[in-house]
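Only one chain is included here, represented as structure tokens and corresponding to the form predicted alone.
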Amino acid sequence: MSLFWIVIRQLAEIEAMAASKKVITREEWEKKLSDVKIKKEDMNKLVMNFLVTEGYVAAAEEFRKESGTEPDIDLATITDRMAVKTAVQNGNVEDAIEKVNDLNPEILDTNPQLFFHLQQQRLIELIRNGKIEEALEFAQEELAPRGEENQGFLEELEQTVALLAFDDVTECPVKDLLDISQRLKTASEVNAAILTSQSHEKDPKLPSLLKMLIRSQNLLDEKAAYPRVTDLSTAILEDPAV
């Protein structure tokens, strides 16, 4: 039985509790874990899902030879696609957009928003290095005539723009773009378009099992007192308080 089914399970077996609190021992609840299956082949696919959509491809060639598990895309673009991300992360947007191209020049031809976003980058990096002049002139030849077809896209523009505005740019509302939490926020949108391109899925499936497990459990908790996981790093089952 997969975990999709397994965590589908839990959630019908929550609906069908009585309203009232039920105590369940941890004897009990070991034993209902203990019931259900999970194939190891299974749980080696999310690892190798996890560490391609992650990009890990050290990690994903050492699982495979250890497993025995097959990833489903060639793990060599892998390395091609992580170049991409770290040109994104370290300001160096024209060298992504280059390798972007060189990977699959569809991908920006399809999609306007992230081209948008990478140029808009590119402006952001002109203004940290203090190029005012050259920010000016590519805000003006190169977003703003997207601005002009896009009302999302000249309200970005304007929010960009107004870092010029300010000599102490700390007082600026809009001062998080010049975060490097803005460089990852854009490398994580060209990462999910590549994947996508590539017909895998832009987002591991192991965090949202997770997300499923935490909800399931904030159900169960209305219903029942039981041994629950409160740290998924151990995963550990903590007795209930009753």
Second form
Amino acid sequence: MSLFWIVIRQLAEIEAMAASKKVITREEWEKKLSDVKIKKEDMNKLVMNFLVTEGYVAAAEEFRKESGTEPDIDLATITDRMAVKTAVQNGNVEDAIEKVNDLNPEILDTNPQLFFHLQQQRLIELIRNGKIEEALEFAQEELAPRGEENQGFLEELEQTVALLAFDDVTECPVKDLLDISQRLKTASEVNAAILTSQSHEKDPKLPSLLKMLIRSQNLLDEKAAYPRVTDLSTAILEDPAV
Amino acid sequence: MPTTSAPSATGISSDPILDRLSSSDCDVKFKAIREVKNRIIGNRTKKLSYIKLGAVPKVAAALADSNSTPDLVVQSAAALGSFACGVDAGVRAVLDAGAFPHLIRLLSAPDEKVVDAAARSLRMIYQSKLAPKYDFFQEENMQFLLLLLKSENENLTGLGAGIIIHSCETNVEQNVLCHAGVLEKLTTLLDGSLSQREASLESLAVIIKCNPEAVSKFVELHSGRALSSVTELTKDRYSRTRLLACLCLLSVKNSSSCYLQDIAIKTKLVYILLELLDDSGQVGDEAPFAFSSLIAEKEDMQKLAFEANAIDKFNCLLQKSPLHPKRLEGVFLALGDLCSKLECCRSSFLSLQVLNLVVDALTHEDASVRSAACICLRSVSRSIKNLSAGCFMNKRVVFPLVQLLSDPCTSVQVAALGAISNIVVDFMPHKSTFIQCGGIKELVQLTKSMDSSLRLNAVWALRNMVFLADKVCKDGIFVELTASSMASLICDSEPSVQEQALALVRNFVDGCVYSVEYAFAEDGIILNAVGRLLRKSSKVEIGMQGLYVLSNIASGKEFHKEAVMQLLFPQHDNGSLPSFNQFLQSNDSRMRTAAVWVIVNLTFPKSVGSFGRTVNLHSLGIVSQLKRMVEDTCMDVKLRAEHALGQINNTFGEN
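Could the form predicted in complex with the partner chain be given as well, to go with the form predicted alone?
Shown next: the complete complex, the earlier chain at its head.
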């Protein structure tokens, strides 16, 4: 992480110097970059943090063996968390709820929004499977009381139930709810809640660092021409356009 | 043993689950308990249904059964914890089922999963007011608590903190905890996991709250490092941690004038709490309450908050409707505190038209919101400038306020009376609005309430209503209220009501000569009551108000002045009246001033009977006392005494 702060500070210094748009050559830039000392362990921790948070157990285990980096969480708990996430992604919401409750009953008892979203996902799955009667009964029995407790939930519930009103759901304005992305959204919400309950950050650090890189490059673009990284997957320095 | 079936119309009553919960087959029982657990978690309605159905004792039985496997115990504890989570009826059912001692016992179980489940359930129970109070004075209890706090297990440390938060209430309890080294243990947890940090901050705040001794102990802990750790946590990335750290610092700041008084930290607290208002969850709901306690009664803090654009911020928040009732209540209370002293805040409040939003909230379905809106209105209506401009005395504001006088909730009624008291201190043309809205009838009704706080505030509102009112207005109120009711209010059992009743009479008899007549209605029942109260009460405020009533009456006609003379200096003194000299020699300068005012009005030289009264006063030793009072340390007393003596000399000179 310190790498990025150092780069940003240097960028700021350059920015301060530049009266007009300054050109920085590849040699100058690379020299500056090589001046920045980053500990290998810090980089490894960053990678491990990503693997653990995103739930790549096998990769994390492998990375631990190869790099000797200790994960900041028991890897066994990742397996449980991933089982929950996968269940939601596959539409087995009831199964996912039971798994969360076995993991820690407090999560859904103290997080009404998450609980509502899981129940809503259950309703969506029933509708998707054409179990209309069951869906209606479920909405009335399980979701309506939550809507009474919270105005926001009521609105979301109304939207979801709207799916039932259309014979052809592709015409329904809330058809996105049936999209796979809705499952992913719910899954990531559960994932985040489990992580928080384990006192772990719910987002990996790496993506936000990359966002910071992009932002600082954008800021610098206004002041200087320099070898920038455009393709994040390769991180190749591109020659400045003069 | 057959279970009794519960014949009822609800969906789950025919559920055979009750039988399965007490099945002799362990596997069946396990599945049934797990099923109940999964149905009730997150679902308040289901919790209540199952509690009603009698599921709790059956689930608890599995906990007590020594044949239960650890897995079964875990399920049972988890289900009981969920019953207790957020539902008081559930806590009661769990306690009634006798599960509490078993849960405590299970904390020392060999299986870690069992320990976790029991600790979680106990934590849920301790979040309720119904949980049994933990006795910190018993040595073994304290040892156990320290053991919990020292544990590696987060659920156990969390339970320890939960016990402190629930049961530590008095200063003595706070001191016992400090003495036992709990502060040290809790500060260690500040370096722990997220949940440990939060538990630690919350319980630290409870232990040092309003206890200067505990605060200094905490501040000096690890040569100040504990305090700096907490200060550091106000910058934490988790909003809940930031809020709890602020609350902890607030406890330090508010209970002692020695710590955290520099402007930098004060400003920082203001900004952090304002920023926390944006949180969409529970933290955002609680932040305005914390903000309130930061600025309440403190003008310097209110100034800082004003400079940080707090009013603007709250206004923006209110635009985002619908807000959670809890948050709405907090925002109105915070605005009330902001506007309680500073006119700049009130101006900003009014120019941003926050008033409309507050008025809308007067009819909110939640009683706490209605009450908070009234409290806010009371603060804003302290603005003399806007009162005179009639900003509040219009139907849109007054009508809903008058409606609230018959609110089912007493605290709302009291809060509404508070707002009305201010709003009716208005100048002539507007008072009719209040009368048209039926306000007087409601107020008079409330002066007859069984609840003394309602009587007090209703009389207070009437007192302000009568202040500088015209004859039509006064007559209207007098007819509604009646002289005999006023006399009984003067004789109320509560001294605070007596005082307000006298102040009400004082405002009635203030002004033109016709006003004085009110005191003589129904054979002078009011005046007699005033005399009786003056005789028996020793409270300065009451004596003072009583003397001003007499002073106002003595400004009337000859007959009125004589009545006051009769009352103060009866010819057949029965000895029970404290001599008037005692009022003149009171330690309280306000009382002396009021007493001299009476003499000033009695000796007004243009009156026919002045000479006779002056002679009487002379022979009673009042005049010589007045001469001594020319040297009074209080300027008010001194000037009035000189004035009275001038009149007296004048009267003697003329004759």
